[in-house]
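Below sits a lone chain in structure tokens, taken as the form predicted on its own.
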Amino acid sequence: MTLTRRSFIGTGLATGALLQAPMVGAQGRPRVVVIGGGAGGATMARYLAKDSEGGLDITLVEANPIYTTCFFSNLYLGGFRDFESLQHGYSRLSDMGITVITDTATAVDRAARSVTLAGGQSLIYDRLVLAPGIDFREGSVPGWSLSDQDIMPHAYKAGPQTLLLKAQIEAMPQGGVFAMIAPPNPYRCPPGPYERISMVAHLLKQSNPTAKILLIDPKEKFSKQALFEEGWQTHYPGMIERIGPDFGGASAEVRPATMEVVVDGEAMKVDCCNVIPGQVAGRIAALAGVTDDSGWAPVMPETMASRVDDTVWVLGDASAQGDMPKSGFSANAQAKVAANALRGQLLGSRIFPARYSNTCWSLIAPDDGVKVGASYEPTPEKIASVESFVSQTGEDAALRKATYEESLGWYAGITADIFG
């Protein structure tokens, strides 16, 4: 299916209905507070109110008053968009009547059903959405800790680290070398790190053809791997190297202060790092004590509700759930799901089946578009893949172009759907 800005809007909703008894709080209307204002967060706000008719009273809790995509944020990086076009406000989810709170959430009581904030408000709520996407795991990049990222930047949350790594790159020396250190699985958008290399390859490619890339990868195989490698042999020969675990990839360490990496004992110079660590949910998931020892907090697959506590209810990267990629897609369709489910507990309204769907381009070199899907459905145990697709090697030009222009539609599309 080919997705436009007008198409996306209303995906993740399916036919069928169910009738649930309504829960209305002691205090009036049911308080619903979302902790996280990504992919997963303000689509849950926006869908709650839009189809709740005022019958909820939802905070939205947020650290960053405008929201920067890390989707997309690697098409910044390759010279394909300026930043300003993957930041988003809130403001109309405020006109929705969304109670927009910037700040950060320090602690869950379960108990009480409260969350308190860094500037010492708390808030009760009857429902709590926890989408606070990922957090890294300390120590898994020998040598590197988040006191390490102005130096080695991971610019894995988009913002301030994604234009650090982009200087870093334009200041490299003539025929200087670029590394990234690529995350163990699972980890935010299975292929974005090869498609970071994809985009660091052309802008190099332009100003800087002479510069080596170093993909030092824990990992046997990766997302869109042969389309990745033939698209790299085509546009960037000689330029990319991959280290595999075979060869050093799975031990890598790396030395911020004489900017090394040390790949099976040996140290090698780097002009710039890219360390992407490995990831768990967001932090504020653990403090609520509903993630178990993977780090990630598992879910109800028909619903996205906690198997802890069926009054939080955790979205896109932060859940355990089954097959679903963490992608900005999937927290997107997820939340669709969780607020029509969410809504009919609370107000009696119709819950329609659950039914999901993830798509995740790529961008490899000027309109060469690649792309890889499926869709979903609960089972007892998770969600799981039930159809899935992805582009093939050798693919004629057209076609990439149009998979390319498809993606450009879908952003357009799915912030619409985020934030009004």
Given for the second form:
Amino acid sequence: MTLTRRSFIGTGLATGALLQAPMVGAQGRPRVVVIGGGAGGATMARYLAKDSEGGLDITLVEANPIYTTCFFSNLYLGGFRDFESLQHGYSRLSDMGITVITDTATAVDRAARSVTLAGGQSLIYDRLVLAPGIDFREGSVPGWSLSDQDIMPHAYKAGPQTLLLKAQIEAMPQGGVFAMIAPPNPYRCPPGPYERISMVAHLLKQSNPTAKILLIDPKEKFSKQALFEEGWQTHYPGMIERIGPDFGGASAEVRPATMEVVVDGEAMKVDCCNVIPGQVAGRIAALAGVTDDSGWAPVMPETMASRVDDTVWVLGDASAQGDMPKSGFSANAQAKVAANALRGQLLGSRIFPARYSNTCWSLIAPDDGVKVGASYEPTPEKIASVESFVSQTGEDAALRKATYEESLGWYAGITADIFG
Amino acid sequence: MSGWRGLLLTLVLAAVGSLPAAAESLGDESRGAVLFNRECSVCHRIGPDAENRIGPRLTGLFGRRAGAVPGFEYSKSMARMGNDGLTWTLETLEAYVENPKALISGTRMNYRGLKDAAARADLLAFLRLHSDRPQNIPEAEPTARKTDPDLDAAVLAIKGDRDYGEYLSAECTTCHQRDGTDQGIPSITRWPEEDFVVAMHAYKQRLRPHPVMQMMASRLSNDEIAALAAFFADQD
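So the form predicted on its own is up there; where is the form predicted in complex with its partner chain?
Below, the chain from earlier opens the complete complex, with every other chain and molecule after it.
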């Protein structure tokens, strides 16, 4: 009830405030508070700081002092990267004049334009940017709740969960069973679960070749399906079994206490179980009252400003924007459009047309990389796909190797673009 | 038979109207041989027993994947284009011979390019003689062959809006590193403006093979390509 009333007041104030632009904060500079230091939030903070040259007072709030990217974390599971190579600090953002606070936002009062942090601090903003990524939908997988994550890890927010999942895979007995409960749409990184299956298969093929992989999937189809299935056939024949919705994949239950998975009424003992539940926007978006019934935060396709309150902007996975997949690449692209528009709004700088694009690379086996991508443009309703491409089945080894090497270059490029 | 074909071709050309005359017959092979000796033979050999020299042997060039002659040490750029799927056809060879850097930015072929369209047609006709099945080239009707990829001088003369280029460049730096590091993805900094422009148009016209780059270039207008070129020219 309070949220409804607040959001009503907030919208009213926002409309009034637009008439008084440019905004001036207490120290004479407009204040931008960014919640979340991943591909969306850190890129936003960095581009705002870089291009406004001191014209904005920018604060970045992130729970972790060192950020671990979820993208490429599957390559750590497969043994292709060190865990450390996924980790990035914020010192270069601090050096640019951004105030980086290691804390978690627990409340947003849009009427007062303030954010409360778990540590007790309160931040006043002229513009608030929410880039909190995902949280898990309660009850999405029967039998599993977040308190079971140490037994059945999700490893879908990179960090300790990623390390735990890898340790559990390595501890599997010879000939054991690895199970994954794949998530329903929409979720972060559409090819992610299937790249993970590939990486687990690669790892097991070397250390535990008689092990089995059970992929329990609520979806009829999945991203790059033909490419993954071809690759699994080639590299891991007989190792991977997928149970789709026709065979109970959409109603699976787990029993963490006994390490069981129940599909179609039949309980199976497994040795490692990766539960990737259904997802919603990171919790702070709902607490701020900018999400809708879908659990995601609808945004304006031109700018990524919230449809509920145009002093609040939502980036990346948490946003409901249309056709772009929830990916680090998308979040980074959205942040650069948003930074240009937000800067123009606050400082009167030139606002250029929105440009969005995305490419997702996946590794199936050593030197066997594939990719899918698209370009997008804003329409009044949504961010709409314009043109797309996807790797083809039967491509030669040299192209697949080049695609993998390209993905390494992309990781280096995008992390430099995000973290400086 | 050939008379019929010639007549049909004339009709097709008359219907299309805008095709250059060069598309009708490729060029003069003997003039092409003279050109080959003058322009290419310092580095390249051609013929049944030709071997690699400074450049790779050019026998059987049509239909071959770029960077694929065994035993020849190619530039990283050429090898990458070959992996991406660049194959030598009339269309790609014409673009390459006209301006090698338009197609392969880092090519080791130190050649300024053959700007005269008739001369290129002659040279390609000569190269075709030394291919596996010259009679099959081009494989489709000549009308399927794209017109000259030449860029209008006016397109090359556009003065780019550097600030807009800087904004657009944010799309590039998601993958290409700002510091010019070339790791899996080529460097795009410190690039002469004209080379940048012709390279982007080569992607836009799908002469260069890479799907991501084709997609990125396809929605860039002439002004936007010029804007990006203006920005990247002074990045180091």
